[in-house]
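One chain is shown next in structure tokens, namely the form predicted on its own.
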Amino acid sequence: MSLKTDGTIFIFSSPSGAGKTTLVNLVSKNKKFTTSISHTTRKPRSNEIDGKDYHFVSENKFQDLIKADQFLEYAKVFSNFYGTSKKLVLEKLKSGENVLFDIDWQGSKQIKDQTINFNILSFFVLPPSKEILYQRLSNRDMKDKLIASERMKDFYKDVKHWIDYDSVVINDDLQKCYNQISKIIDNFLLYKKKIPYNRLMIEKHIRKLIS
């Protein structure tokens, strides 16, 4: 394997509604990086695009995928399942392609306790405030007050695995943010180091969201 051919993986998590998703777009889309399109057995939104934003599949075919071990990595998350194409990614890789994950922390920890002959580099996004998290559920999820309240809870659990990743940012300023990302990733690319983020202020914005 070459590392100066093949492509780089990067992970982004965070807990719903952070605004990951939109920040893995920019990348994608100034970076030209291949987003990853997961396998998932949740109902699309209005808005989402068969094989544009995820792959619709039954659950009953996304048990076949996990037998037939089609999946890189794959967890279940709000009562549904999702998983990403092993085959599909690894040839991108290979064929030099930087791909982008749009995934949870279970799937993360999965890809990174995989020997997987790649350089990684994981991002955790964190939102603001719990009180900008929370408009930011409500108003995705304007139908059902009740899913947004739901994933308030998870957002406690979730938080707590920012530890396990090699940058960590805080999403005030999409911009800003995205600026940041970018700086971190252009680094990486070219030095293949990780830049040390400020653990300390991480640590205080984090007591601040969980308290």
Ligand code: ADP
Second form
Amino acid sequence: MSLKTDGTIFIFSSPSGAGKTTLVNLVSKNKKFTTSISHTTRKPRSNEIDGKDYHFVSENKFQDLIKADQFLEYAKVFSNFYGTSKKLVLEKLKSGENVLFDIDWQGSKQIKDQTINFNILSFFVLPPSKEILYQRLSNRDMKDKLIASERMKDFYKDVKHWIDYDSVVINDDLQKCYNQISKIIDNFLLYKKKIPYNRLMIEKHIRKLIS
Ligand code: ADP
Ligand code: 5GP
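Okay, that was the form predicted on its own. Show me the form predicted together with the ligand next.
First the chain shown before, then all remaining chains and molecules of the complex.
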């Protein structure tokens, strides 16, 4: 294992609906990074494909994978299980590929604890406002407005974890947010330095979000 030749771990977390999956897909497409495909016990959304967006599995199968120590990390989020397959991800990193993780704050903590020998850069994505977040969740989960409301309930709990991340970005205009993330990633890959973000501005934004 070598910090110089191994790939880098890029973690993206956010309150549900802020846009991290959209941003991860953009980074993956533009920078040709691998995205870790998680296992989940959640039912697929109408536009999701098994093996591409997630490996959709039963709860029994998920429990078997836990017992067989197949996960690098796993967590229960919104009453479903989600987990990152250990073998595939470590193989990719060791072969020099940069890997993107779209995972919650619990998974992020576990990865940071367990992969100390890899370079890690973590992003926390914030919505421009609570109203826009609700709109995004409602548009995405057209079939069930209840899902959007349930996820909004966890917003206050989830958002407080911004403090544990290397970079915190506001996903208002998608392209602008992507450009900001892209610069931070390029800088990290070139110089292994984490660009400090404007903490005062983010704190002010968080205060507005939770008020
Ligand atoms: P998350 O992965 O954080 O739960 P998604 O990436 O699934 O969120 O985004 C939630 C919804 O918001 C999706 O329908 C997505 O297309 C939309 N979306 C994401 N970013 C933006 C943006 N900057 N402006 C408008 N809509 C967005
Ligand atoms: P969704 O159901 O919207 O796809 O995802 C719900 C939450 O689970 C999101 O915060 C997402 O990042 C997180 N998630 C997705 N895959 C994993 C995973 O493998 N591990 C963990 N810990 N969280 C995940």
